[in-house]
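Here we start with a single chain on its own, the form predicted on its own, put down as structure tokens.
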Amino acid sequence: MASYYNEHTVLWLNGDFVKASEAKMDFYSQSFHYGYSVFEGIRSYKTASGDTKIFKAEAHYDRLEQSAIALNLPYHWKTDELIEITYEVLKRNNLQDAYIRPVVYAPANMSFVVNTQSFLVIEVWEMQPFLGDKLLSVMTSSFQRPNPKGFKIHAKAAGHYVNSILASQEAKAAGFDEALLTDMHGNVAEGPGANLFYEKDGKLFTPATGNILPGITRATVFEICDTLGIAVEEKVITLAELKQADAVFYCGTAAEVIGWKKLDDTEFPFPWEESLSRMIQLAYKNRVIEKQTQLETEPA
């Protein structure tokens, strides 16, 4: 198993910088027993200038607040303060290229009454792209995304990820790299931890909101497409339609932008290196390290 910390690792816990090996939480926490917490996945990068930059820090911490509010978890932190703290956590751990995980969690509470307080921890560690850097073999999962009438789907809640873990483990046990989840109607939704785009005849398509977590990386892909003059459409997507794509990719903070080789038994014939999707992958890599290229700076 991966090692996320050592005796020197420092995290921020409820107002203090403490060693990860000495940090404590209450085992009677409602979060531990019921998965009742919210979190963010954020990345920092060593930029082209050599500085450390947290990518879209404000958007991530704003979403953390929105997730907490959606789940009735008290939230009293300010985004600008948390960003400053996060840079200090990175500095104390001597990290530039890092994965950042803030978690808002609940106190001891075995009942379902509303809490009057919450706690916050910010952890950092080194992590390569979550799904690797090779084209993925993806399996249509037998699991579906949770019914949006049963959960606050737009919230990045820890409990939702039991669904993600089960789907991903099922795919890997069947010899695939990752899973694709459908929505309650059997239409394409998203990956266990990433949004999806497909390319067809020079245009991109992505599932509409409602049954997905609309990711910050997903929003960045829209920005890149606008810069590059690539048309994007949000719509309901069937599995049969997806299998007719020229190219497909997942995107997410942890996964970044990663292409697909095949879905189930269907291989995508269009060469990845010649696709618009590959262009977006490269543009994303340049954007997070603040490397300007002629392609990105020219008007569409």
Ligand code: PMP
Given for the second form:
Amino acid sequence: MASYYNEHTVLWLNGDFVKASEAKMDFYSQSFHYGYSVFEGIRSYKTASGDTKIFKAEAHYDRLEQSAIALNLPYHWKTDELIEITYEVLKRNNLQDAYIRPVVYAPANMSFVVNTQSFLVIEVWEMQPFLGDKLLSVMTSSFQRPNPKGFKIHAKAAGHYVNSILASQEAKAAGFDEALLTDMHGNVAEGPGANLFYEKDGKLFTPATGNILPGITRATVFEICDTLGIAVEEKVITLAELKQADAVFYCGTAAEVIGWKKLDDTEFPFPWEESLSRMIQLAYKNRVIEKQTQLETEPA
Ligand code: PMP
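Counterpart to the form predicted on its own, namely the form predicted in complex with the ligand:
Time for the whole complex; same chain goes first.
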């Protein structure tokens, strides 16, 4: 298991910078008992110029607020203030390439009623590889993503991640790197912690919103495709259709852009190095470290 903190690590807890090893939360919290909290997964990078930059900080803290509102968790923080605090947490922990995890959680409450109060913790740790850099072998999960009529699927809610954990553990136990989950209709949805795109005949396709977490990286891929002049279509995608793809990739804040080798028994035949997906992967890597490249500065 990765080590997330040591005796020097500092986190931000409800207005104070405190040592991670001394921070406390309430064991009677409604969040702890029922998985009723919302969170974010954010990355900071050491940029090409050497500065520390939180990638799309505003979009992440805005989504945190939207997730809290979706779950009726009181939210009284301002995005700008939280961004400033996060840079300070990074500085106090002497981190540049980091993973940032804010969590909004509920007070002691064993009932299901709305709270008048919420709490916020911001933790940072050194970034460890999430899915790695090699092409993934992916298994179609026996688990489906939560039914959007049973959950606020667009919110990044802790409870949804029991579904992600089950799917990922199942895939790994069967010898795969990661799972692919379908939606309640059996169509392609997303990974346990990433969105999906596939490439076919020079065009990209991705599942439409409604049954997935609309990822911030997914939005960045749209921006990159726009700059590179690559067409992207959002649509319902069947498993059979996905298996006919030239190339497939997962994308997410932690996963970044990561290609697939195969889905179940189907290997994707197109050489990854020659795919548009690979170009997008490189463009993403450059974008997060603010490195200007020919690729993205050329008019499409
Ligand atoms: N789907 C799920 C279920 C996720 O957990 C994540 C990671 N947050 C994503 C998609 C990708 O979202 P983002 O690009 O905003 O990290």
